[in-house]
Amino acid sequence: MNNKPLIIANWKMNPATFEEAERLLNTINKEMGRNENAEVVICPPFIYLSSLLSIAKDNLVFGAQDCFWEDKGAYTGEISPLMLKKLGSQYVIIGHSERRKYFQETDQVINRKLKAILKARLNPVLCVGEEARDSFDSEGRSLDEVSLVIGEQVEKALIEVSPAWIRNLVIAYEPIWAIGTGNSCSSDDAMRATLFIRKILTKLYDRSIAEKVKIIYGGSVTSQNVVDLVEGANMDGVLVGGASLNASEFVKIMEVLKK
């Protein structure tokens, strides 16, 4: 694990009210306390991002959930990563399986999204995953479809991306049958997963730089689970989707890897 865990929440669409928004976060400001063995990352829908950002603690930072590849111009209901830096923002996901699904999001269109985010010295979240529940062999190899895609997702991602731009970078592996499912993987397979994405990042780069992106998990993530998916798989911390609107859950998850 690379230092402090990550903690990042994935509020997605929800919750409908900026009145429900104000109350989560402020029951998570509440209980939370000090918060300085664990990195937590608010990622709200953007119309609340400011206000939030305004009334939140100060160990608390905060993300977006997407962006344009262009700073500014006539891109009608985009936002640009240099408008999130301004806001406050200091990460923002990427090619989500949501995005991938239903905004019909390219390999080719994250790459541009991740140059941009990186450009504006913002930290990319980088969601990757597979659709079928596949299976690793005893070296972490692949047995079928996984990895072809996550090796696609990640080298198209990284295409023309300087080694000196890659410390900022965090990878989410998020297995697309286990997102909402309440299936998460097991930390074996997570583990492997994981050694796979750093036998990709060393052959685009090299072996230390490899070492020095950190990978979350994502998907179904909960605080029974989230122990053997971060310490079990040797990941860098978790991407939390659902139980991340249910602040005592999502308190619980932060208690835990604090320890």
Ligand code: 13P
Given for the second form:
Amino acid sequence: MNNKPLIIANWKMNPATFEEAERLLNTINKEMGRNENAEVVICPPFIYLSSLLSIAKDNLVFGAQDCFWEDKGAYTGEISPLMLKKLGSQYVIIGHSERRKYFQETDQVINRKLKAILKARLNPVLCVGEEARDSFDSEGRSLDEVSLVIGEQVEKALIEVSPAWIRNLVIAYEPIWAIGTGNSCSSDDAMRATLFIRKILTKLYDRSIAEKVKIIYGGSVTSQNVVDLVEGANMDGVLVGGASLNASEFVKIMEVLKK
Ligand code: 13P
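Now show me the form predicted in complex with 1,3-dihydroxyacetonephosphate, since the one above was the form predicted alone.
Next comes the full complex, this chain leading.
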């Protein structure tokens, strides 16, 4: 890990009211005043983005949880990367397993979104991860599922993505079995997944480009396991779901990581 750790909060479809969202943000804002050593990105539901941006501390960064691939037009219900950019959002999560599962998002759709996000000069956070646990064997060789699933997800998402754009890319390794279950990945397995993703990036581009891409971990991250997962697995940061909705727990994650 070379730079400041990247801590991305994925609030998903929470909290239920803007007042709660504001309270959560105010607690994080207080901590941001003291925090110079981590880059913290909040990804709230779309409808809270604009108001939260206006009350946030300058060093707090925002992102969206999804977007469409066109700039504007007759696409009912959609939000474009350009709109997000104009609002002041800097990151967009794409390919989250929940979107793949509940909205049937394919690798082809994710590839179109990824290119649109990069074209708007935003940072895509591409989520990849295998379905089942025990995907690595005890001797540390990557087994078929991890290499097939992650390899395919990364390669298909990056079709026709020029090397010049890659430096803005963040890849989140989120094993599906670890999301919302309380069972996080071991730091050894997270490290193996990171190495594997860098190998694919090296094959697709080259080593210096592969090293510029930030690779973060997501799946049951807490203040207890975050140091092990980031420093122990040499990752660039974390994508936090459930724990980012608990103000004191999220602040603790920020505190322990900035040490
Ligand atoms: P949890 O931290 O709740 O497991 O969620 C992880 C996640 O899906 C972040 O995108």
